[in-house]
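Just one chain follows, in the form predicted on its own, and it is written as structure tokens.
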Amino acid sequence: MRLDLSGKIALITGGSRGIGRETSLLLSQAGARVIINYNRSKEEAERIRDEMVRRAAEAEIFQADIAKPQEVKALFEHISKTCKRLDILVNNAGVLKDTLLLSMELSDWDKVHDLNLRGAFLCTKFAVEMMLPHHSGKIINIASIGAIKGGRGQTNYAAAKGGLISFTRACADELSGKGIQVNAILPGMIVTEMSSRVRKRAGESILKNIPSGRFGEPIDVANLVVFLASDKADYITGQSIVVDGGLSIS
């Protein structure tokens, strides 16, 4: 199946590393013009942009802390000015602050919710404003199996990602009649910098519980993102799709 996103404009938050990086590359390879949002990873963002440009693809980077309304507003004003429209939003930016419940500070809770949930809300709100006039759009939220499986020391993360799943369903209900599909992807244990601490601490025991017998790679998630962003997924909305090699059912 060939997925053609030629002429589409795509924004990927946290698009310079891990799942975001692979998603940015794959969307670009499918023909989309890609805006890579980053906060602190400027060098990584520049490298992936340059890699795309060498392949004659259209790509640019934009710095913004998506937990901050004014910075999100500036990001979308830039997109509106330079691209005139937005077809695809991938809410990928996220953060971990793992701490046992009784040791968790309010700042640990707030930081995780601000980026993982508040950021997705802000970006989605601005994106929908741009998508509505065209009666089309694809929004893909990167959640986590932590939302349905739980995890020791991850009450803040599980709650934020669980909220993102419910947010996805409510948005899909509101927007399906407007030609906008909203879905969530729940990655399992994916080999990224973010998961390195958990894999180092408990990787062997986790691997034993993955029926597929391996950790996931960013491409495993990116492949689904591109499908959901394509017209082949026009009849799919409000769904939370697990990509975890079977970990959540073991």
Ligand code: NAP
Contents of the next structure:
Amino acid sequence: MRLDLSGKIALITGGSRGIGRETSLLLSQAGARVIINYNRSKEEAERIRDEMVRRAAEAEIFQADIAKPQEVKALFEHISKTCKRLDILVNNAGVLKDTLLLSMELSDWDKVHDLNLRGAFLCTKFAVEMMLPHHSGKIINIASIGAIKGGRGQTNYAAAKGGLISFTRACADELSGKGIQVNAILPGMIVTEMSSRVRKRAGESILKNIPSGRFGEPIDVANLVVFLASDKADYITGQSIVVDGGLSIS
Ligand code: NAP
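May I ask for the structure of the form predicted together with the ligand now, the form predicted on its own having been displayed?
Full complex below, order starting with the chain above.
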């Protein structure tokens, strides 16, 4: 089966590092024109953009803090102006602010919600406005098994990602009749900077609970994103698909 995204325009938030980077690369390899959003990692964004352009792929980068509504608005104004349409949105940008419940400050809660949940809501709203006239679009939200498994020190993150899963279902219900599919991916322990602290601290014991016997790689998640972004997934919507090597069922 060949997944062909030629002629499609895709936005990946937090698309220059980790899971987002691999997703940007794979969407580009499948033929999509990619817009790589970054916040702080300008050099990484430029590097990946240059790599794509060298392969004669269409790619551009755009700085925006997805936790800031004005910056999200500017990002979508830019896309409207330069691309005129948007076919694929990957709400990938995410952040952790782990601490036990009793030491969690409101600011720790807000920081995680403002990006992981509110940011996804804002991007989705702008994206849907652009998708509706074409009666087609794919939105893929990167949630986490933290939403279904819990996790010490992650009440803020689990709630935000759980919210993202519920948001996905409700969006899918509203939008499937309008040609737009919305799905969520729940990665387990994936080898990126985000998981490095916990892998260092508890990696061995976590590994024992992963039936597949290894941590996930960003490509494990990116493969599913590309499938869900393709027309092969036209009949799949509102779903939350776990990519964790079996961690959540062990
Ligand atoms: P990562 O390596 O830490 O990368 C995080 C990405 O989010 C970076 O590209 C970063 O961009 C971007 N980002 C952070 N704050 C941002 C902001 N305010 N505005 C825009 N972008 C922002 O993390 P990752 O592991 O690839 O995580 C990607 C997604 O997968 C997240 O939603 C995360 O919650 C989820 N996830 C990860 C794991 C895992 O084990 N790694 C497991 C479950 C779910 P800049 O560097 O440019 O700021």
